[in-house]
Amino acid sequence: MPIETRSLRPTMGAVVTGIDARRPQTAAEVAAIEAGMDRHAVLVLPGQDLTDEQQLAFTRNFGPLEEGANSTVRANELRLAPTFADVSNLDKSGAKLARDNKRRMAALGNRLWHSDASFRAVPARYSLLSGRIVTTDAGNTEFADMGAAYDALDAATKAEVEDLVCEHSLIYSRQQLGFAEFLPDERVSMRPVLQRLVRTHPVTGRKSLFLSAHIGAIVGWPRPEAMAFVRDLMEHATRAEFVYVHRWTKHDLVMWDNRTTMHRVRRFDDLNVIRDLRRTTTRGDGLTVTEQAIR
């Protein structure tokens, strides 16, 4: 079956058919997917009934895996292998997480607009989310086109953001929701890292904003001024004209480029309804700034 791509929005998002992610991919298939990612930033591959092993094998076509994705979860609490981010409301026994469960509390941060692993010195490249058990009346995933958001800035704001550097940390995003139960070793592992506020795509050369709920400061700015400015940029970047809303169907495999998008999950009844999505992530191309020491 030939590979076919159908655009979902003018600047972001496409449905791809003709790919079977369960089997080894040819070089031409991998190149077609990467070209689609460069063009659309978000790809939806429907009907991919994957095992964990098949998802890992497919993901490895696009670079080394990001491990330890569930950074706020202890190893003995993991339901899945550390190569996965467990985007579910289930514990190791398969029971739904209690309302006050620490992992559930931390996962509520996924409802904030963010870019995966921007809190790591080398942020993520691609994320791949497999819909094993999905909700159809809620729990949509929304994606914001950060290239289009950058293009829509006025000239003065483009000049202002060009050289800005932000601090990113999981602590910053979780604190927005009042979650502050971090152990001393967690606070060490979640030390802020520096990321440029404007990134240039290595293939297309297109500039985009690198925003995320993980931002907690702008280097050289008073924190209140920095966070007010970041909030303004977030409101701009998530306007309806920049957003694609994905409504899940079972066995969807959704890929996105963290370098040029933000995303968030919408609320669903996670105390009563099971949702089991499993994310694999590839490491990025390198540091976005040369010096990673916090100044």
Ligand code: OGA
Contents of the next structure:
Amino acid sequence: MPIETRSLRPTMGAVVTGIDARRPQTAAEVAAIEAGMDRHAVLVLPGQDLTDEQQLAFTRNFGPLEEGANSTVRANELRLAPTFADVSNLDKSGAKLARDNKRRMAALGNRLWHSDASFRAVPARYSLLSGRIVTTDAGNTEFADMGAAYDALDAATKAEVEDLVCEHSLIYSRQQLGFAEFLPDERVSMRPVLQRLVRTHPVTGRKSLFLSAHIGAIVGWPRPEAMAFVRDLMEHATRAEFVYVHRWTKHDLVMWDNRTTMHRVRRFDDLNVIRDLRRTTTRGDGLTVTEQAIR
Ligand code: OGA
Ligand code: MN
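Return the form predicted in complex with the ligand of this protein as a structure block, the form predicted alone having already been given.
Below is the entire complex, every chain and molecule, led by the chain shown above.
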């Protein structure tokens, strides 16, 4: 089957057919997908009816896995292997999570625009999200093109952001949603990391804004001034002209480059409707800031 790529938007998003993600990929197929990612940043592969093992094997074509995405869930409560981020609203027994369930609360963070694992010193490269049970009228996933958002900044703002460094932590994104209590060991494991605000894609050389809900400070700036500026940039970067809205079909496999995009999920009736999406993630290429030491 020839690989075909059809653009969804001029600068980001494409549908790829002619790949069977259930099977081992040839080097040429992997290279074609990586080239598609470099060009489009978000690829939609429809009709991929994957088992967990097949999803893991397909993901490994793109580098080592990022594990432990469910870091706040105790191991004996996990529904999926720790190599998966469980993006469902289901518990281990297959029942829908209760309204006050801790995992449900943490998952609400996905409603904020973010880049996966930007709170890790080495942030994620690709995320691959498999739609096992999907919602069709709500629960869309939206993607923002951070390369186009960077390009559209005026020259003065580009100069201002060029060398800025932000602090990212899960604590900051949770605080935005009103989480106030963090255990002492969570404060240690969620210690902020440093990330450049402007990244350069290692293959295309394109610059992009590295924004995320996990940002809570800009190094050297008063905090309120930093957060007001980050809000301005977020508002700019998520204007409709930079956004692709993905409406799910069962067995879609959607993969995105966290280095050049942000994403968020939209609200759906999660207390009554099942949505079972499973994410695998590959590790990034390195630090964006060499001096990681932080207080
Ligand atoms: C994710 C995520 C959004 C969604 O898997 O990283 O943010 O649509 N998911 O569930
Ligand atoms: Mn995410």
